[in-house]
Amino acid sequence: MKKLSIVSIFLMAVLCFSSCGKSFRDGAKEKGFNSGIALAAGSFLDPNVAKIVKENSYIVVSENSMKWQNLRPNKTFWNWNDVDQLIKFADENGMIVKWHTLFWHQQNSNFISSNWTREEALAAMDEHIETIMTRYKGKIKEYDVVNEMFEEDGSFRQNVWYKTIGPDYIEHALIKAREVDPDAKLYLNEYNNEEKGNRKADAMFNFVKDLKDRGVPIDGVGMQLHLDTSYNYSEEAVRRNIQRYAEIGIDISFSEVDIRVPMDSVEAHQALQTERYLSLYKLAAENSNVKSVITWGWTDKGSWIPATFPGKGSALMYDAQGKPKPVYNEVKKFLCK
């Protein structure tokens, strides 16, 4: 009898541990997707947020420190520092390194010039291009190659790089991006692109779809997903517009999730918060073209909302404690289905 009660207990752990046991990150890869944080420069350094990591992570993306103002603040020098270390925890944890971003409105360094001439801001963007993706070929295997390139209405932001060159900036760069790493999978990411119907999410398709019928190297799109549960959000719309990328061979990122609420009644949107992060879990696990969720940030103690969106918070799955939340267990009890 002895002997049949622990038999019986080990079988129990080993159903248990099947079951419910895996890892965050398991659950994710066993349902066709890597699932990700964004980091802050050497935040992995500290044993607390290494292990949530870890747990969640196939795929980490640097936060600020691979844009033009962290990695080459001047015109001769460029801080590899933060990225090397980014790398060399990724690859002693089995994750991949994805690059934010190669080209952006925001946050660039003061030598970057609006009156530079067409071939003055061609060969700076061919310089960034090789220099960055020489280095850490083979090492780094996803780029944001252009982030941001579309006003709300559709039409193109006017940013330093459609200024100088124009808006076949986007294409040279994804060219010179193939050239340089034919190995390297090549994203655009945008904010407000994920529903079909939105005319800022069809302007991007057309623009993808015009990029891949004319045989610009492309593989994928990010959709950020900075969501709210004060405004709408249609599933249905999310997914005919994965499908339709899917038609035409193209990758989805759900690249930047967090999903904000009211901090004076975080508790009255705790189920449509968790309603939202399932249903982009959901999504990724039924397209196989989604190839990642990659929360941005993941305790709420680093989160960029509450300074971006006064009044709104509590964005991520784990609290400023670094506990997870509801939201979480949700989450994960959905992954080890």
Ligand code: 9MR
Second form
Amino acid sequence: MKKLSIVSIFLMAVLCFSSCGKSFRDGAKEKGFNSGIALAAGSFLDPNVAKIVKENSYIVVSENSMKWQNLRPNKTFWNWNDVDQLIKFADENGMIVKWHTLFWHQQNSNFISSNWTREEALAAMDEHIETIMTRYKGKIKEYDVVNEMFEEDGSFRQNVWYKTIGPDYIEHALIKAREVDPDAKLYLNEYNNEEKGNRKADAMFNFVKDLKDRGVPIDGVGMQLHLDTSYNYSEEAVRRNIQRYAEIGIDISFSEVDIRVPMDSVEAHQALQTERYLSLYKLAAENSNVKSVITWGWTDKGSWIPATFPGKGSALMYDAQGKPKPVYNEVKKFLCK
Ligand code: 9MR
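Structure of the form predicted together with the ligand (previous: the form predicted alone):
Whole complex next, starting from this chain.
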């Protein structure tokens, strides 16, 4: 009997220390932001995945189903099914849905043409915005209106919209989006734009400030944060960037977080990876204009990293078997405090 009670006290102590009685997503919510996950089409129909998503997310986004190539393989066929299912799943589980993305230079449909006149391209933009945002008015709460519009040197990326319309394609899209769904939060999303002092980050800030000054509707900036432990990271530079956006009334989403490590030395990079994950969740907790932290996937199994960065991986907080890694527990411990 005595032995049993010692064992049960020990077990209770372990449970108390390993779990604070709150879910990851509730811990984040109490710290003032939504945590979330980007999901592959239909992945949440698997009950094991659904359980993990419910534990971790108050915001979800589709990894690929909202992009032209998948949504609109030709001009007249719209493949709404994946998005509708995601919205249904989110509604049933108290999550909001973010749209990624209305305009981008990748994963476009074949019928988009660099030979369009400015008027033709503007009409195509308007049709895309009107069709999607009318259908999902009140259902999709946030949009990445344009994704990855800058080059590393801070110049505009010469994507098809830039080439056919000119640099004002971005404000045209923002104005149209606000007109169609005035309640949706409108974001511009980028990578390598998180540190103040970086050329792309500074160009983006100046651009967004100019939009605000001229009254162009914009609510937020997405910082993708696909980090790599082999590169420098300055928490202070990220903090200063977030704060300058707060000063001009712009929200921030950490929109596609993952932190890759070299696969031949995963253990050696674990402490640094944990430190950086913690840094991001702490920055989100500290700064009230950071509204969400979304990881780009949830397990290492589905991650885009190994195919794009050979030799790199282990970038997410769940392993390839769908088990939380020590880094997950560290972040959860922080969110539980
Ligand atoms: O994770 C996405 C991957 O499955 C696609 O093949 C890829 C196509 O380029 O897009 C990936 O998602 C990207 C996101 O839409 C924008 N930021 C970078 C992401 C990783 O490439």
